[in-house]
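A lone chain, given as structure tokens: the form predicted alone.
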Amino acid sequence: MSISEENITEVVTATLKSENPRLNEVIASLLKHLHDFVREVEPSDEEWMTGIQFLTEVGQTCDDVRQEFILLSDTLGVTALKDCINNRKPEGATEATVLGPFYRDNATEMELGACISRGDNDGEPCVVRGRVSTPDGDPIAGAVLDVWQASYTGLYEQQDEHQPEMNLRGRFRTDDSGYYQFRTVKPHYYPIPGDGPVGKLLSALGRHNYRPAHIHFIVSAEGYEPVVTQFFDATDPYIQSDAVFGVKDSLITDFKTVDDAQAAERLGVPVGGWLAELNFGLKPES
């Protein structure tokens, strides 16, 4: 058979033979999106090598603490449609955003209201507190919330050689009330990783890389839809303009300071500390 511009995406898609047919409707999907863009674009060969060259230096930056790839999906906006479209949720069930290339496993389960900041710096003193239920408001007791986030810095603590292992991590279990508290640190807006291909590209686009203030959950109980999600602080300059997308409306809060001397003493922070009250619903398993 001769290969045509015409045929040939006809061609290649009648190759796919795998016993997997969602394999085959997965790639059969790709290579037609993908052939329709060369159409489109006409990239010549110089541009095509381009672009390997880039998604070669992506695949190369990949290591244990660092995943390029998933930033690249977080910078294009495809990990927040991916997201959108596997968490659909009801009214009441707190909404989904982006993992992040930056979460560890296995974080120490810690008593309430323990402090996840070890270092000796890691920002302001802040408590962070509310109530995990379902989506009519019940409560939801020995729900686990995953909880991390970067240091004042910007830095989590494995891309930081002076903050402590797993530092600014942890997990915390809600009472019979549903009712979770923990101290850290107030977050603050940092630049997502500039140094590779993914930053060289946005610098190319004339993007900024920077994420609002924000703190990370995975927050799960058995019976209900596990949610991996993140809050914003309201007052953030980049609230508008995420780097990755990730920002949602039901998923921005305020930060208030503790200016009463009694309730800083109470909540375990300085006079003028930080206190945020986040509250989670979680949509029961189907």
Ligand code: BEZ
Given for the second form:
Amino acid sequence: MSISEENITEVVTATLKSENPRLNEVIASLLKHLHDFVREVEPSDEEWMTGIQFLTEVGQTCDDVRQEFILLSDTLGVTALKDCINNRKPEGATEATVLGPFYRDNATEMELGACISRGDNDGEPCVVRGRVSTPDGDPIAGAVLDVWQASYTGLYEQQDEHQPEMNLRGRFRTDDSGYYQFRTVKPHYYPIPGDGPVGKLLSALGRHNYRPAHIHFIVSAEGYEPVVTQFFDATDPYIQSDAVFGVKDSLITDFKTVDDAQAAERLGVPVGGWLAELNFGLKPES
Ligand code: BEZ
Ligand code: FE
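What's the form predicted together with the ligand like, now that we've got the form predicted alone?
To see the whole picture, the full complex is given below, headed by that same chain.
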């Protein structure tokens, strides 16, 4: 068979003979879109090598703690798209968004009201509280909220030798009325790693590498689908231009200042501290 621009996709697709039908399906689709991409772009030999070199550098930048391919997927919106598809939710259930690379398992379970900031409390004190409920609004007792965030300097504890181990991480269990509360510091916007090939690509495209201030959550309860999500500060300068496309309207919240002395004392923050009220809805397991 003589290979041509017209027949090559069909010829290559005909070679797919895995016993795993899903593998054949995925690779056939990849071939179709990849070949169409090349037909549309018509890359020169030099451009093709630039692409190969870029992907080589992405691979070479990965190690035990750095995953540049995930960062590439995140910054191209592929992770956000995949998460939208895999987390279609009914009305009343909290929307999911990207997990990110900084989650650590085994955060300590803490008493309701405890503080997840273990250091010298640098940053602006903030109380986070709310309820976990069903999509219809019935409280879910015993739901677990696994929480993590960056410090006021915009670094997660594993990126920063000045922070104590497991700083700004904790687990909380809702009480009988589905209620939780904890103390932390107000999150700040931060840059995702910009010193590798993905950072260079973003600069070349005229894009920044910042994420708006957010707190990460994985909320789970027996009999419900867990949700991996984040809540974002409505006033953040990057709220409309998240480098990884994780922001959804339903996940934007107002951090309010606590100006009343009695309320501040009750919440365990100084006057002028912050309060975020974040409610979660979990979809029953199907
Ligand atoms: C994060 O929010 O932790 C994150 C998400 C995607 C890429 C980098 C960081
Ligand atoms: Fe984050």
